[in-house]
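Form predicted on its own, single chain, as structure tokens, below.
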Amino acid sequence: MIELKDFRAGYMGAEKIRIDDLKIEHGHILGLLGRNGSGKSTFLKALVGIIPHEGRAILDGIEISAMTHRERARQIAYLPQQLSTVSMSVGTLAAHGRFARMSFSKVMGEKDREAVRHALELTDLWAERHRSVAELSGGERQRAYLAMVLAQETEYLLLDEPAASLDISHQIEIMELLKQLSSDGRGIVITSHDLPQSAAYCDRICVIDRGRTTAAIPAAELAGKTNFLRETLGVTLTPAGKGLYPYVLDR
């Protein structure tokens, strides 16, 4: 479990995000929702150590800021929202996810190769492993980076809008995959602007409003928070009847 207490982070001395009390648990997907600029991405960057934080962030009894980069990378994998177009093959990119578990020689063993293949198969990219990342569509590049994250084989996944660039079919596949990974015991945090999708796949939802977080609530209770959703996100949820998602957006 990752436990956050009085967690604060920002840029140039200005506080961007503040979390009084939040738990990221094994076997659950926590959805972070909020308007643009609310602090969702800042939170993920601070938790993974890209920017500093104040307050407590305890991972299984150890303060995250006290971990080395290598130690942290063995526990937490992070997928940013902005993905660069690198000059390497899809397979090589996925193999980068194994670096924290390899010796300093960076020579891949059988276990590393198996992890990379499994990650590429999960993201439907095994057949594309020899293609250059530069040749991929935006959605394919998103899945290639997700394969790198999955190959890291961490207990926790921090994913900044993991389905944003994907077509509908691959969005569903990725969200179903994340649901399966959480069922296998992973602790997963995703940021999203897709309220119906989050309500369908997340176990708990935490809304970030102007840098402050609400208490995480079960996703099933989200639709009943009509006034709260309208005030913080500008929309509400209404039952959809039959279909993939139980709710649709409403104003």
The other form holds:
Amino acid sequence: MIELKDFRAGYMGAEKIRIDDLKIEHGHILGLLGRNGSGKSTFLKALVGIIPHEGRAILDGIEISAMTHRERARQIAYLPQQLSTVSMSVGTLAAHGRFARMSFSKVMGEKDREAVRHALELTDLWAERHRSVAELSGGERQRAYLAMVLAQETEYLLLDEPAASLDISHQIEIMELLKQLSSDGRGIVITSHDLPQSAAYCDRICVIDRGRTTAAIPAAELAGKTNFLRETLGVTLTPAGKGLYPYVLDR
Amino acid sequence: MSWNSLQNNKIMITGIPVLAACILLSLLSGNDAVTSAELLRVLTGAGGSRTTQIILYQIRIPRTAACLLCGSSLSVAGLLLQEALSNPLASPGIMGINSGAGLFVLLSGICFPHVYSVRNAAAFAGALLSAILVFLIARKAGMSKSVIILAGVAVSSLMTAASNTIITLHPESVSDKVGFSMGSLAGIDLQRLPLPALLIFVGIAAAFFLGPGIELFAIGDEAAQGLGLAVARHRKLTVGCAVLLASAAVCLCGLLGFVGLIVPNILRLSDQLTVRRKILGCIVWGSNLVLVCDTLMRTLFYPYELPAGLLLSLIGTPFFILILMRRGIRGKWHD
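Having gone through the form predicted on its own, I am curious about the other one (the form predicted in complex with its partner chain); can you provide its structure?
What follows is the entire complex, opening with the chain shown before.
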């Protein structure tokens, strides 16, 4: 479990986000929602040490900022929102996920190959492993990067808008995959702008409003909090009756 | 061996025989008053005159070794800079690293004329100073790819101007003025080789260990950090390693430019090569390029000898323009 207490982070000393109390648990998907610029990405970056944080972020009893990048990367994987179009092959990209797992010589062993293969199979890219990432569609590229962080074999996955650039059917595939990974025991945090989708797939939702987080709300209770949703996100949820997701957007 | 690894090894499979041929050619040809046949007899241990032995062991072998050292160190330095900055135009010559090292070598020649080993430390300090200046200027000016190169050109001009002032005021600070400023392998003696050779060996070994991390620069700093790479530190170490390699080369051959631009750019055309393989490719093909240029320049215009750097500039400048045009067409200058 990752426990955050009085967690603050920002750029150049200016506080951008403040989290009083939040737990990231095994076997759960936590959805972070909020308007543009509310601090969702800042939070994920601070958690993996790209920007420094104050306050406490404790992973299984150890403060995250006290870990080396390598130690942290064995426990927490992070996928940023902006992904580079690289000219390496899909297989090579996925193999980079093993960076923190490999010894000093950084030569892939049998276990590393197996993890990369498994990650490529989960993301349905094993057949595409020799293709260049530059040739892939936006959705395939997103999945290739997802394969990279899955190959990292971490307990926790922090994914910044993992479904944003995908078409609807691939979005659902990714969300189903995340659901499966969380039921295998991984703790997952995603940021999203898709409230009905998050309500359908996440276990708990945390809304970030101008840098302040609300308590994580069980997704099932979210639709009932009409005033809260209207104030923070400007929309509400209403039961869908039938359809892809249990709720649809409403004013 | 799969097709993929055969493709990967093509660079080495062709490079090593060419290297052997270049080494032999470099040892056997020249404008000394001995024939190649005589040298070959000494080389194979079939006897030969005392003069021939001296020429081989005191002149030819050190010179060939210096070609190998300078060729590999400068091209690996260029590769490291290009990878660290994701910029195909980065190279120790263009970024002012060579000229910074050169200036400090001249200064140390004036201050400590008899202590040769000080030159290596001075070269490293000068090269590092140039690299830091380039980054400070580039950071102020926006850190885009073209800005880094322009900052490099500015620092390079400054260092070269300072060097020329010293050469004019203290002509005794350098034995071969043209050779030093163009880059030349003439007049290498055996005593000067070991220290730069050691530094180059250390630099290349370090580059080899930095290789897998350097690979991650391509996927972006944030994603790389997520994978467990201390990106800022790794980039500094990579540039530091390039500075070490370039400064050691400057101690041997002066301001030999364009090796660090041409060789890594050709190797970087392949997307399939890992950084470690590119380093091996740089060692082999960088050596080949310098050996060929040096051998040509001392035999073509016999009895005159021109600095190898002259030919490298003649090949390198059109190459530089070619990369510039390729990049310009793709419009990737402002990322």
